[in-house]
Each structure stands twice: as C-alpha cells, then as structure tokens.
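In structure tokens, one chain follows: the form predicted alone.
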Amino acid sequence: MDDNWLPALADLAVRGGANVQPGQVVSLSCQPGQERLAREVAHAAYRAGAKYVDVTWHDPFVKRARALHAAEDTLDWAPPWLGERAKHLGRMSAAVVSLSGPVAPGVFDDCDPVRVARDRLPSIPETMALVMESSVNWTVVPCPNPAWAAMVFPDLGADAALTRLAEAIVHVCRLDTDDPVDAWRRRGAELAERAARLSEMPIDALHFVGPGTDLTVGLFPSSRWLGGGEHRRDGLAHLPNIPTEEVFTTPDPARTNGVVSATLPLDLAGTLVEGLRVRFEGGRAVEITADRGVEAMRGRMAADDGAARLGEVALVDGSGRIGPLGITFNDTLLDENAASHIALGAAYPAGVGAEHRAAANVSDIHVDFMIGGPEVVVRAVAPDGTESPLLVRGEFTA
C-alpha cells in the first residue's frame, strides 16, 4: 500500500477533525515514530492559515528511564511551565491536534507499575481543562506506525502488519470517500441525531448486563446525549476524534453500582490493561481487579477524590465502521469507537443541564474503557424503575 493516504489523512485531521482558521495557532502533540503525518498535519495546517505549528514530542522511552532512576519523591512531580503552555492555547483559542497509537509496546514491562503510575505526563490538568471548557478546536487522529501494527498483526511480517493497519485506518477514517471531510459531517450529522432522540426519552439509569457485567449508571434528570461533533466556547465547531461513532452523557457520580467486565484491553499511558473489572458502590469503585496491568490502573484512580467515579458513559451500536473490522486496536481512540463504554474521573459539563453541573464528577484524569459487545445488553430504566432495552446485539431498539 503507497503512502498517499497520509497527506489525505492530515488534511482530514485539520479541516474536518480541528476545523483549524486562518492566523490560529496549532498545537500538535506526537510520539517518536509518527514524524512523517505530523509534518503533513504541519503542511495542512499551514496550508489552512496557520500562524504557527507548535510540535510537542512525549517519549516513552524517556519517561522509562524517569520510571526506572528517578528519585521516588519526584515521579509525580510534572513542570510547572507545561501548565502554563496549556493556558495560554486556552486563552489563544488555539486549535489542538493529537496524534494517537502505541509507538512502543511493552515499554514499561520491566518497570515497577506503582512509580510507572505516578508519572502521569504527558497528560496533565491544565490539558484536561482545555477540553472541558471548550476553550479550544482539538481533535485526535490515529498514526500507524511498524511498533503499532506487530502489536495488532502479530502474525504477519513487519511490512505486512503496517499495509493491514493503514488498510484499517483509511478505512475507518473514511479516507477511502470522494470527499472524507463530507463524509464526517454526514455521520457526525446521524450521531447528533441519535444523541437528540436519546435526549428526548425519560431515561433515569443505563443498566448494562452481560458476561461479568451487571452494571447500573445513574442519569441526571437534566443529563443531555451529545456525539457527532462539539463547539469551542464562541461556536466554532469541531470534531474531537476522528474516526467517532460514539453518543455520550455525563451521568450522576453519586449513581453507579454493580461489577463490570471490560470488554477490550486498556491502553494506559503505554501501559496494556487486560481483564479489568470494576465493583461499584454508592458512585465509587471500591474493587479493582485486572489480568494485566492493575496496579498502573489503581494509580491512576488514586489521583484524585474523582477518579474513582464516572465522568461519562457512551454507547456504541453496530452502524459504525470499526467495530464490524473485529479488530482489537489496543488504542483507546479506536476501540472506544467500537464498544459502548464508559469513562472515570471529569465529567463532560456540555452533558449535563446547568442546574446540575456543580453535581457533576470532577477530576484531573479522564480514563476510558470498554464495556459493551454483541454480548452486553443495555437496559433503559425510567424514573418508575420499569426497564426497557436500547442496545441489543449492537442495535438501538428505540
């Protein structure tokens, strides 16, 4: 497979996923071994008006070594001038653009998981922010890359694997359109009208029930479903992750009880969590068990008093093109996409109506993980605590 898709996928990632303006400033975030699509993002960008291409790099094999000689009291510690930088995208109303997918597998496999957990970087609060407050056009696209690909096509020679998981990422990326940046405003068009349907039913509670999972995430009454696009505080629109096939709400943290399984491995800062499950009760995780990678995950929800709790629950039906592959991606952007989920730590406030947001989950980390499947039913419940389903075998029924 030629490369001519990178440029395509560039393109995509600025006007249709960023929405970049002209005189803007973009802010884009990479790995090691994803040069060659951050300098065409750099190309789009400056084609689309750009004032300036910020590039930040995070190294995991850097962040192996902090893991492995740093002093122990200094592993949480994170500079404080990366804060700064993130305000000040927010108070440009810079435009941000991620690029996602595991560079190095297996990194951290020789680290103490407990000190590989307390190094929370390259993610931080003031980043976290920026979202939150829709301050900012973002979005997140995925990079192929050799490391990426063995992991996914362990099977297949090195070439091999990388033409399979381009072939999968044009694919899902709808790249292979006449005009994919169309075609991502007429699905973020269908999303925004499942998300307003969603919205409009009497829905109190999701109750999730499948193998291990037996799971009910309480709403807010005022809780609203959004998907298929956001808007950053003045209104400009744009599309935080690309592909996206997900609806979303921000449910009451205070509301979540039972046990969950996931469904698909956790990517985790380069740490693959397998087997994950989760006991609930009164809002809280109050057990954590894993096959693989459990103590990177209990850090992570020890940050903070909120990332023990929901910040958002999503569903995934079968009308999307990622699920349908049957590939496991081990990369949060795409597989979130291919299963319902939900997510620990902040809360989404677009979610939720006014007179709850103060209610809403608030946190420093924002951790996705998989929970849905052809196996897992979801249940509407109503304010009466009558039960209905929404989501069976990957189709809404309502």
The other form holds:
Number of protein chains: 2
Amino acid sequence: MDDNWLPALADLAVRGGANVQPGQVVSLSCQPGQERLAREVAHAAYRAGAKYVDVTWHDPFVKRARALHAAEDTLDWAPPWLGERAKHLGRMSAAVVSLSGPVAPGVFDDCDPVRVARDRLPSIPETMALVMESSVNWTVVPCPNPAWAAMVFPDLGADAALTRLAEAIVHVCRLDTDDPVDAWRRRGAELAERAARLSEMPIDALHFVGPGTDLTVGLFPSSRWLGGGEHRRDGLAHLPNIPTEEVFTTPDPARTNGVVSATLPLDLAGTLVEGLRVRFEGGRAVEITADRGVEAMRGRMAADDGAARLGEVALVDGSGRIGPLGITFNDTLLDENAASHIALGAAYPAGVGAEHRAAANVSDIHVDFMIGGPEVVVRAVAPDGTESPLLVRGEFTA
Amino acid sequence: MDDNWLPALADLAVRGGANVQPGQVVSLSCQPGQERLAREVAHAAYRAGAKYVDVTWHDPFVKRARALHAAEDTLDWAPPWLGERAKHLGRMSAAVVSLSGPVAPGVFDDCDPVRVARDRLPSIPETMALVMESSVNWTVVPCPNPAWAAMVFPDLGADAALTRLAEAIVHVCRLDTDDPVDAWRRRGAELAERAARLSEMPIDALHFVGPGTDLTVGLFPSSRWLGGGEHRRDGLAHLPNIPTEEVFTTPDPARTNGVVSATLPLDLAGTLVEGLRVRFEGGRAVEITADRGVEAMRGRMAADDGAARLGEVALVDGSGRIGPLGITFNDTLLDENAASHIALGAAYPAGVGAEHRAAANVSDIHVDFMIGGPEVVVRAVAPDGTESPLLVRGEFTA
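Okay, that was the form predicted alone. Show me the form predicted together with another copy of the chain next.
Starting with the chain above, the whole complex follows.
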C-alpha cells in the first residue's frame, strides 16, 4: 500500500471536514507519531488559502512524567495561555482540525490512576466552548500510527498491522471512492435525512435493552436530531467527524434512569476503559464500575456538576462502514460511529429547541461511550408511555 | 554507546543549566526529532519540583508548507497567543529550556528564500524580551538527531554518524566527568574570572584581523565583560548555554567599521548561511554577501532598525572543549563556542553600565555569527588608539 492516501486524507480533512476558508487561521491538534499526516494537513490548509496553521502537539509521555513526579496539589493546574489561545480562535472564527488515534497505548499503566485523572489536559473548558458555541468550523480525522496498529492487530507484525489499520481507515473515510469530498457530502445528506425523520417522531425517551443494559434516556419535547454535518454560528457548513455514521440529539439531563454496559472499550487520553457499567438515577450516574480504567472515568465524572449527567445520545445503524468491519479500534472517533452511544457532560445546544436550551446539560467534559450493538434493541417511548422498536439488529424500523 | 547520557544531559539542563526551582513552570522548546531528550527533560524538571512543563514543538516542515503556499501578505503574521504566552512566562518568572540542533537540514532548499525569510517564527520579540530583561532562568542544550548527524558526518553511515555526534556532545557538555553540574560550575568560574580581567582592562575597541577580516568593534567606556553564567533579575543564577566557552560584552552600536568574513556557517532556523561577508560603516552593516543563504540573513537584518547593528561581541579562546574537536556542527550553540563571534541585533543590557544602557542596541532579532579562528588575531585598542594583541592563535595574551 503506497502513501497516496495521506495527502488524500489531509485534503478531505481540510475541504470536506473543516471546510477551511481563504484567510482563515487553522488550529491543528496532533501528537508525536502523527507528523506525516499533520504536515500534509498543513499543506492542504495553506493550499486552501489558510493564513496560518498553528500546530499544537500533545505528548502523552510528557504527561506521564507529570503524573509520576509532580506535586499532588499541582496536577489539575493548566496554563492560562491555553485558554487564551482558544478564545482567540473563537474570536477570529478559526478552523480547527484534530488528529485522532492513540499514539501511546498503555503509557499510564505504571502511574497512579487517580493522579493521571486529575490532569485533564489537553482538554480544557475553553476548547470545549468553541465546539459548543459553534464558533469554529472543526473536524476530527483518524491518523494511523504503529503503536495504535499494534493494539488493534496484536497478532500481526508491525508492518502488516500498520497496513491493515491504514486500509481500514482508507475504507471508513471513503478515500477509496472517486471523490471522497463528494462521498461525504452524499453520506451527510443521508444522515441529515434520517435525523429529520427522527425529529418528526413523537419520542419522549429512548429505551436501550440488551445484555447488562436496561436504560431509559428521557428527551426534551423540543429535542432535535442532528447528523451529517453542522454549521458554525454564522452558517458556514462543516463536518465535525470523518468518518461519521451517527444521528444524535440532546437529552434531558434529569431523565436518564437504569443501568448500561459499554459494548466497546474507550480510550480516555491514553487510559483504556474496559467493561464499563454505569447506573443512573434521576439523570445522574450514581454507580460506576469497570474491569479496567475506572479511576480515569471517575476522574472525568468528578470534573463538575454536569459531568455525571448525559449531554448526548446517538444512534448508529448498520448502514455505515465501521460497524460491519467488526474491528474494535479503541478510538472513540471510530468506535462511536460503529455503535449507538451516549456522552457524559456537555450538551450540543443545537440539539434542543430554544425553550429548553437552558435546561440542557453543561459541563467542561464530553465523554462518549458505546452502548449499542447487534444484541441491543432501542425502543422509542412515546409521550403516552407506549414503546415501539426503533433500532433492531442494526436497522431502523421506520 | 548506550543511552544513559540522555537522562544525564536532561538533568544537567535542568539543574546545571536553567537551575529549575521547586514550584516553577518550565517552558520547553523543541522540534520533532527531539522527543526522547524532551521527555527526559520533562522527567528531570518534574523531579526538581516543577509545577508544570509546557512543551512547545516547532516543526520546520510545517513552516515549509507555509513558505510554499501561503499568501505573500500573510507571511510575517504571528499568532498573538505566542506573545501572550511569553509574557505569562515572564510574569511568573518561569524557567525556559530549549533544545538545539537542526532537525531538518535543507528543508527550505526548494522554497523561495525571500518568502522563507519573511516568516521569523518560532522567534518572536516577546521571547527575546524574556532573555534581554532577565525575567526567566533559561538554558539551551544540544540534542543530537539523525538528520543533524548526517549533515555533520556525511561520510559515515546513519548509526555511526549519530553515535559520533552523540559522543561529541557528551564530550563538549562534559557529561564524561564525574559530576557534570559541578564541572560546569567550575568552568563557569573560570569564564567569569576571564571576564572580570577583561572588564578591568581599558579597551576602547576590539580589532579583528584575519583572512577577509579587518573589523573594528567599538565598545562603550562602561562595557562589561560577562561569561560563565547569568542571573535572573531577582538574582537566581543560571547557565544560559551548555556548553559555553565564551566571554562577551555589549558593543557601541554606532562604532563598528570594516569588513568581516564568517569563519563558520550558521544555521538560521533551517537555512544554512555559508561564506557570509559583511561590511560595516558607522556601526551599520551596509553590505552583505554570502555563498549561500544570503536572503535568509538579509531577511533577519531587515527586521528593524537595530537588526543591522551589533548587540554582542564575544571572545573564545582555545581552552574550551569545542574548538579543539575541529568539527563544524552547523549549530550556533556549539559553533559560537568554538570561535569568537559577533551578533547582530539585541544587546544584553547587563553587558553595559547604566550610564550607557539607553545607547545599547535594541532589536527583535539576535543572530550570532562566527568570525574567529586560529588565523584571526584580536587586538585591544586602548582609548589613546594604541593596539596590543589580546587573543592570538587561541590564547589570551593577558
């Protein structure tokens, strides 16, 4: 497999994802190990007319040094200039491109997980606000690297594993189509149509039932389904995730009840969380267990009042390209588009009508985890309490 | 050669160089290709009690993308958050560690040199001010990488070249001594003693004479010689360069006259400048030529009024460890400590008495270039105009 897909993915990120405009400043977030794609994104962005590409690198190995040695009471300190930079990006209506994919799996395995969880960087509230306030045109795309490939395909040699991962990413990003930007325009239209149909249905709540899961997620009367693209507050279209196969909405943060078991692991900035189980009462997560990485999850959920309540519920059917591969990527961007999921933390304001916007969940975190799969049925609960199947064995019933 | 020298160099940078204090924020500037030393510096800094290590990565390949594609009128734009970050570092009296050594020699060879020169990043005035105002305790240390090794030792294979470069750096950084921090304390004392002796001499000007060089650099009556370490404005000692073998002072920016030929190439953020010749009149560089890279040099010198005048003159004798190796490193940190040199641009205020401080050179740039060597004689010019030999064949005469 040659490397022509790298510039193609970069071009897709810039034109089909963030939709970089001439004269824009572009923030590019990446990690050591992602240099080649980062440089291609820089080329593509400048070719698209970017004024400046500001690359920030987050190194998990430096974060590990902090987790091992820094004084306890300093671990949640974040430099003020990171927030100031984010505010600049918002004021200048910048473009934001982030590269996804774990570069250092297991890097925190020899650290105290409670200490690791106290350092939430590179996540900061000001960056979350850029997304939630739709002040930037942003996208996230996956970037293969050898360490990630070895985690996904442990039985293959290094070269074969990287090739397999790259092939999978080419496929799910639709780089094997004649015109990937157009392919995503068309896929986006399909998802937007699905979202519109769901928004017209009188759904008071979603009821997830499957192995270890019996969860009801209450919606607002004005909850709107979204998918296939978003708009910056001034109307500029962008595709926040490539790939994206989901439709999603903003739930009522007071009306989630029951138990849920994650159907896929999630990577929390270097810590893998596996076998996650959460019990909700009155919207709040009151009990969290996991086979691995529970402290990282608890750390996130202790961030603020809204961090233990839902800000998003998303449905993924079997028509996408990720689920059918049957690959667990251990990367939320890909795995969340293979299976229905929920997110703790910040709600997208656009997912709810103005009359309920003030009641949508507010938080500095937004952590998705996957709860759907072939064995999980999703039922729509009507305002009168009657339930009807909505998503069964990967197919929408309506 | 094993890699034990990496943590030793990191520890030297943190304790012997920047002198990181408990509770300090540490800014660490590096480039892709320097990950291993960067991570060791982070470990060493946190072990020394750092509150937070903020790593910034500058990627010359991303800068190349800008030079190739960005609109002409945007090339000198710099993000405001870089300057704000620098001001924060000054206000909090942070520590600053930078890793030196070209990671991408020739990266701009296929770019328009005039366009490359217009983008001065990662250099910004606010970072220069931190140094000139002594508001941070800082150091620069060399970091070997394969691309640099191949440039320095083009006739060796990749592994052998890297080993040779690492061995040279271990030697010149005195990591082969029992206690490198103490070795630098002692070497610093020697340089400080030499500087004190020079400060007591009635030197009105320095006269450099050698092949292609006949240059007189006028000093202030209150010019002070420095070397072997500096102090933050609150008195905290630090060693700005490891290695350092120089003594230096602040010249009168109006009193340099004659011609000078660089005796070593210099790497200007990725552009190699070779065969540089400069003619000065009344302190100002009025004619600049070079065999290679002249546009990069002219670009720097066009930065502002002070960029074409001298801010530093430095003498290096043969008692250091770099010159005797006979290696051209193509890295200013090392090469400037092999040979006497001058710098265009900003003057160190500490190098001149308060009565002349306002007349010292001011600029947003500071570019050293090497003008000394075995064939160049340095004479001291007394206030009455008489000349006496000061540095001949690498030895001070007094």
